[in-house]
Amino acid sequence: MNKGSKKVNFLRNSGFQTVTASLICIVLGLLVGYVVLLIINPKGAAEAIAAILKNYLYYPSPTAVMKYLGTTLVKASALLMCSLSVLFAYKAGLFNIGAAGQYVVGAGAALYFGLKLHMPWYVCIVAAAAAAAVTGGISGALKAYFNVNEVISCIMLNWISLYCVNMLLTRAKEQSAPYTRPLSSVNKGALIPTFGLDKIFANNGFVTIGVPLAIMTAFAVWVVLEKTKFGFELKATGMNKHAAQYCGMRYRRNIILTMMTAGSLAGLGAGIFYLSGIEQWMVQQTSVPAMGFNGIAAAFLGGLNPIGTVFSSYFIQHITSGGSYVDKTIYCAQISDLISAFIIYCCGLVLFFKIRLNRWLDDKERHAAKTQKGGGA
């Protein structure tokens, strides 16, 4: 095999194409965001985009850097679980836009078990995953037996979940505030243990074993999808449910199990986040948390690969958190969300990039074959 063919084979590698396309999306998103910053106020645009990219590196103190790095990792771990939820369903041909609602249900179950039932953290986190799995299973059953589009049923369940959780957690809120009572004062046993990770991140008590647990879950999802019979059946059902049924696969069961698994992943993310004690739930909120929707961006930016989503989830959360360091007298903190939105739209170019690159490689190979044939003649 000559050097030219090795180069072509390398360019055809799916991993290389995905990483290259994702990097192009990131660069385009940042460029568009920078242009928007220039339009708003050209004087502070360079400082603003630098602050977004620096995030916790904005601080000169190493202690502060480690502390806020830990906070970013906690949020990124929850985002990673939501992106895995979207990815898992997508591999089976389903679009789980209901990850946001499943995340809400997981948060409600975790906090209710911790604040009202005074359960330990491992019971709370199992309850979060189980409740969210049931929520996802509802959309799966509607799809499997009544052919109800999962996007429609998930969107409806997002809002049903939000208001049901608000009502449930009203029983666990503080008397003088719309927030749930802190776990640290009600039930410390419901807080996920740190096992020394808080010391590494400058006594940031929010950094728990939930962070490595999320990363290990990403690897487990990759194993299930790529190395097991169950994963093969799920992907086969997603490609063609009729062919899967003809081959003896129980496609209805696979659809329901897929949505239940996707729901449990989102619920697990909520449990990891809220059982760290980093935030309290506001029972009067009227909008679904953005974590589930950002999971869609992270899943596609990661090339729909469980390992890729680990890095894409961190990047999305990194720039989202970086928006808080923008000069508020000139720009709003949501400018980082705008940049994330541009990156999401650019993610649509990933498939286009792969198609165009493969076509170019095909043309190059045909041209090389013709040249070789003509030289041989």
The other form holds:
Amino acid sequence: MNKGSKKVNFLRNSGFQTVTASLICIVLGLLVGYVVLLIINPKGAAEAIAAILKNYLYYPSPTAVMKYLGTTLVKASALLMCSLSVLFAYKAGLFNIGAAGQYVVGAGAALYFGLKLHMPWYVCIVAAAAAAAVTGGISGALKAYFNVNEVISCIMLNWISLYCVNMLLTRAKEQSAPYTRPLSSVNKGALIPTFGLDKIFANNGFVTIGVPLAIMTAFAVWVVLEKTKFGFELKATGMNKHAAQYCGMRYRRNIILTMMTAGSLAGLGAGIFYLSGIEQWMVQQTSVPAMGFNGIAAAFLGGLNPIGTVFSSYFIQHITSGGSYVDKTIYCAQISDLISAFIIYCCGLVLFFKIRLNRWLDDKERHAAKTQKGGGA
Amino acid sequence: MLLLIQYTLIFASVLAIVAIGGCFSEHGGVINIGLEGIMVIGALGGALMMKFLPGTMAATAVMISVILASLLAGIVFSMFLGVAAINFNADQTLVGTAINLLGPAAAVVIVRAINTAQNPDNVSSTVAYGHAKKVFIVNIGKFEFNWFMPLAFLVLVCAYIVLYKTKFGLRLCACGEHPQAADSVGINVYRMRYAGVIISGALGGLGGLIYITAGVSEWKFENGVAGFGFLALAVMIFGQWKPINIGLTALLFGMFRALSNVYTGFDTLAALKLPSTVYNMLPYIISLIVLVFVSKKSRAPKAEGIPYDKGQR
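To complete the pair, please output the form predicted in complex with the partner chain; the form predicted on its own was given just before.
Whole complex next, starting from this chain.
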């Protein structure tokens, strides 16, 4: 009896439930990916799914493994910032699908300050965060004062930002190619310093202090949400905005501040990514980079917990990068996108099963209490 | 000028049809953010049908089978939203977003698999359908008349009649306004909501097909449908969830979208020397401004986005 109740308590633990749910989502997503691979061509499906899961472990030499682990970490840190942005807004009841656009604006500001204005890296990063905060703030203000649904306004802003940034960065592009000029040749000072981190990852110069910075930001977000008054007000507004307003919390100000913070997080992610010099911006891009949308996947997969998103962001980036190692003569890299999209879909169903599980546990406990009482009398 | 009218009409048809789809879903109480993804899958269904149909078939038969393929593809894909939102009480925005990501990814995977199966060197995500596309188009002088234009008008008229003049439409609206009340008079809320989602899936799929047949004769599925599903949502909100207003708004938005294709043909616009990017942005900027003015007194269905729970009062 005692053992049984202990087990029930274990199942009730919300942390345990969240982790299990995320793991189930991952397994389901991979399973769907595997089935799709099987349908396309049953021969190489097992190898392909293994390649996705292995990612950089595909290389036999340990130096190469370390090097590509570094690259994955750089990308994952940008993704982590985007997912923190989504998570932060979601806690206040706002769905920040605009992380993608804010990320774009951040990239635009960082690169423009670096390439055109020749600013040092810390100015570029602040510029990225500030510009993205303004973009997020627009959606927030529209929501607070004009009741414009933030999802729609964010999506419109995503496209507007993409076109604006393309126009802006055309001025800093190479003469013959549609890419922005590399930071390493134009302005070395705009590259984020590595402080020796590149030595750990087999001289992979893209691994900068941006990676630990992103992880530290995750902790900072946790502290703000759980330990400060602002975090509390924000969550209260998310749960019931009328009640929050009635308690004297300034609902409008909170919404705008939330969206600005969320925006600056995404912008910071873009700064960390593009100022490492790992990629140049393609000024003829016709679709918004997937980073912001993958951020939604990572945020929900991480159980909407800042620390959880550190792991989920890494995982999502791991399989996204792994997609490029599948046998291209049979399959395509987008299979990873399919898997992460399906993982988000599964995350949507998690709440339902959590409620069901808790109800089932309630029933069981009630039943147990009844029989015990009956036995005693 | 003729070109502007032509493009305006075809883009307006897409927007109107997809927005009407969203309108049905939301009147039933389910927010359909996933229209973008549904459009891509509908377009895929239609494009593959056009690609694989034998060239000897009669024009009407081609037309009907292609339209049916896109409708069906849209319906099947919209079931992802239906099941999650209606049976599993999922967050509709989250699931809609998942659908938007799932649609293009699935389309690219499918198209590439087909392309590489035919020719191992072909790793593109493009489907060409130049031949079969011709059945939808009639050239009247210089004007390229597209059969989808009258079809869109027909859909608008039908939507008006169904929503306001039939038992089904009124019941559907009841489920979006106050599902508990609807249930108390014996309406099956779950079934009505499924009907709304299915209609939106069908129309979304059809809209995707029209979008890819407008102007071009092959489609690269990596590009998706460039935010048209979201523009349609803006049209729906600006149209205040009413078919007639949606039709008029679609025309307005269609014109702004068409401008980016044909602005070089106007001397005054070409003289301004604005980069083409500005015209590409125009529909999105306009819709953002428009939303500011109409969102305050929104006529959105009251219970949209809230999962229906039979036990709740």
